[in-house]
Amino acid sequence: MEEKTNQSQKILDAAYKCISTKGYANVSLRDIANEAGVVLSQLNYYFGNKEGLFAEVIKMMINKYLHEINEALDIGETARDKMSSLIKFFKEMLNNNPELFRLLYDLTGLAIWSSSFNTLLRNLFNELSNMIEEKILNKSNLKDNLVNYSSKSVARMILGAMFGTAIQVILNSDEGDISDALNAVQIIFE
């Protein structure tokens, strides 16, 4: 059984470094199970198909960036405090595995057209806005223009916030100051 858990994962390993380092559409089954160094048959015990292989690979992503996110905001003991980790979090994050990004940014994209992937990224979403919401939120004033939004809309906006410029930081990295305007989401503390 720990043979069968040790190349499942090996396999898992090597989908990932495929797809975060040349993108869902140019990634075969065959670059997968080069990568992993076992024949392509394996793939398809293992996990049926692509989209089973991929679906896993997003569980896979999904557990380490939201135990890694929850790390992050346990840090601190103000709302803003608690900001300012996440925002430090994003930016090492960007700095030092941007791969991660690409990847959740491809299967996004994915989810669109996805029911299976669409089910695993909403859901990612949708907790990291629950965390945002707890962790930060529930736990501070916000400014006066924005007392009129439930602490959900406003988990949300920071979301999407960070991602947006976290993409923009991507697909403009010569342009290093984009990643400071992850520090105006803290204007909502302010």
The other form holds:
2 protein chains.
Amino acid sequence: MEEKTNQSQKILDAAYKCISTKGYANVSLRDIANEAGVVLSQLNYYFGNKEGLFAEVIKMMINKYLHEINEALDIGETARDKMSSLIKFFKEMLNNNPELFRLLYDLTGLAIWSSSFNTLLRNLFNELSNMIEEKILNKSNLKDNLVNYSSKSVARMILGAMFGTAIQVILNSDEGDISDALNAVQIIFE
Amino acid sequence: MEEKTNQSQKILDAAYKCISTKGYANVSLRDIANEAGVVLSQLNYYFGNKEGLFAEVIKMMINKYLHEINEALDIGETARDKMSSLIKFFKEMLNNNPELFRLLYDLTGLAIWSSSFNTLLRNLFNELSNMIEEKILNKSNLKDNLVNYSSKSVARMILGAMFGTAIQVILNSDEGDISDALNAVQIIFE
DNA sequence: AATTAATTCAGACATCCGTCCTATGCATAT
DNA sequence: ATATGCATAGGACGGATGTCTGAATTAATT
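Given the form predicted on its own above, produce the structure of the same protein in the form predicted in complex with the DNA.
Whole complex next, starting from this chain.
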């Protein structure tokens, strides 16, 4: 129990929580300050302005995704097994930690309209698809149908399939569980 | 040349344009009123409040997607051909009318945090995946690998792959064209 | 112990926002 | 012509927001 965390870290954690709970568009600096138990002006003191704080939250999220997906892709030997592990990661995230995916979706939406945030998110998607390309697709014994497209394109498509199916799961989360749709990405390897 | 469009339609068109250009979070009612060449209070007169206006914009967009994708899925005979047509639709939209996709992404993000908008967007995704299921997957001569998963799940995955790949194209739109990644969705049928 | 720097605090500020209210214009019907 | 109802216009309102300033407190340095 570390009784006194860094003040700036407290703010960052609060910002992360607020944004992933309410969406970037519905969060004010006062919300974050209250959540952190800190006075409003502290946010500008540590992060300059709202954009600076949000940029740090994005970097925090990016590191989390890069680390966890990299871990998932280290599990299994064959391409098929690694794909299973990736699917399992997404399913568990949507079950146990859906805020993490909402955060990714939401901040990607923010990145559409802001060129500085665009760079950050574009890099994340590119790095993730590169990881998929290297750890799943760069196997000698792949199925024939995969050779018709560049491995980069296939990797982007796989990542997109995970992402685009996940948002549908989120949208339907208040009624029946449709996360089984994620399994269908496995079609590519069987 | 219809010199005098309906006032409410002018407002609706302006709202559509503003949101698809700047994102729902960065649009004020005054922006929309200026874009429409109309006084601010007219928006509340015709649409009650901001939420009512946004709901109409969403319904407008939903109808556009349902109509155009339904058209795309009527082209071609085999599942493979219809999938090609769907891919072609997305690629042309990203090239000629990227605002339309930004709008879908953005408003889906809005729907994550608002239960009333959630219903609208969830229905759109469900109807689109139903269309894919009925028009592409309900063919007798499908490949063996597709039978391991319910056609509903496969349809959601295909839609998700289109959607998730498209957002990557949007994020990278200022540098090289990566829309070739959309073609890779065809892997499923060959 | 004294001085300096870093941090925390409270509050003001200008601006923007959604909504509402009232008056004016205008067309139709009596 | 007069009265009625809808449409448009202009502006006010209370509240929320991001940013900034200056004082108070604490920590670090000499």
